[in-house]
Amino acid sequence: MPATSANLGSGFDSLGVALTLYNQVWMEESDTLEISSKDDVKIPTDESNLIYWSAQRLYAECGKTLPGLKIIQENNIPMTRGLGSSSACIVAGLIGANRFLGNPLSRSDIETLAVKIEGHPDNTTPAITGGLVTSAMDGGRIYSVTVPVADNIRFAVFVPPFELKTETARGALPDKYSRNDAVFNLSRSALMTSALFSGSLENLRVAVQDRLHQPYRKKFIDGYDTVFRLSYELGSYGTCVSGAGPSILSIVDAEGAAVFEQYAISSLEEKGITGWRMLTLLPDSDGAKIFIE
């Protein structure tokens, strides 16, 4: 199950982008429930394990009970951190249910059964699907495009030390916004998608503006004026909070990914900023993958 970024700057709950970064689930029908994991994450291991959950919540929406399952994670999306750790959960948890029941429910079942879940579309439909995805809900189903991003293009993700749990991001949010942030918001979201899948790195400095969650939750993140301010000195074409955060994501192509890697975290540290690590990660284009040994 890939790693996904959402919002991209502008596209708050509606866009999304898959990375190649991933958790493995071994899933295995059991009478029990058995849960483990193969490195030093903590996991919850009983009934509130969120790929249990989601298996379970598909067998219901079958009419099926799901007696209990054997799972091992290996689990290499970094938690709370704003790269779709709980989206590739509870995907795993959706497809390998559906995979047992014989597949009785469509790719845009599972999307829109997976969005019900999260609450927005914009991490689990990417996890899904690979690439670049549009989305939007509306009677209750959920309604997306998929599109490759350019060959050019990477992502560089600053990770700190620290966690940023989503209700406490999504809390600062106000309840109203102006018609000029939505305008604002809605044209460098189109200009975002076109950018990403047309490689038109000159646009993506404006298509990351955005005045819709960034400027109210950069007060949880510690260091986010100076790990921006670095990003663009090294030479970002744009630079955004992934997801709800704290990861701060910097989109840029094969050379300037190669001089993150090299003076990003020491750079940081020059600072003051320690703890940080760096992922220089290409777009994932297959989505969630199944496979059966």
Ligand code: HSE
Contents of the next structure:
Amino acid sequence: MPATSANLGSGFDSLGVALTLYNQVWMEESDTLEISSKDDVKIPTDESNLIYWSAQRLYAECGKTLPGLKIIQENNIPMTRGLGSSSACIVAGLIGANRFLGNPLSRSDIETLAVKIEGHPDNTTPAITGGLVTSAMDGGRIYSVTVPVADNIRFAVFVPPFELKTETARGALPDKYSRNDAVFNLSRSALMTSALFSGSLENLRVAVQDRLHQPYRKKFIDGYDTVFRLSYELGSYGTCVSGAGPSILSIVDAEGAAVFEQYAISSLEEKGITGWRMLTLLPDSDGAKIFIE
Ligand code: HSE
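Next block: the form predicted in complex with ligand HSE, after the form predicted on its own:
Everything in the complex follows now, all chains and molecules, and the chain you saw is the first one.
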């Protein structure tokens, strides 16, 4: 299951891209619930585990009861950092459970069920399909288009040492926006999809701009202004908050990715911002994959 970065600045709750960083999950049908982790990451090992919970939800949707499950998780996607770790768990639970039942649900049914669990489609859909995804919900169903990201594009992700819960980040958003702000984001999110698809890097600096969520969330991200400024000094084409934050995503090219890898963290440290990590990633084009042993 790939990591995902939602919003891409202007595309709040509607745009997302899959990235080449993966969680792996081993699942086996069982009469009891047995959950463990292959690494030091703390995960719930009871019924609240998101993989189990999502699997159970799919069984219920198909009129079945899930007796238990053996789950082993390998958690490479940093948790509560705006990189789609929960969506990866939801998608793992759903596609694993669907496989156990002989694939009764279509991919589109799974996309819709994932959104019912997560609440918005911009991480779950790219985690399923890979690529760059534009999604909308209507009448309880998801309508989405997946396109590849242009070959020249890479992503440099600044991952902070602190967490930000999506509920907290969503709780800070206003209930109403002005028409100006709505038009500002609409035009830029449309530009973002075509710029990432076509590789027209010169449009990204404008396409990434946002007035719907980042201005209200920046207070939760210590170092926000410094990281944004540094990213542009290092040659980012466009920088935004990844998902609800707190990670910060820069869109770069291959040369830019090498520069970020070498200088981003040391430059931040020189500015007194410590504990951050840099992940340079490619767009993932495959989405969730299932292997049968
Ligand atoms: N679109 C969502 C948000 C992504 O910004 O709240 C986080 O799950």
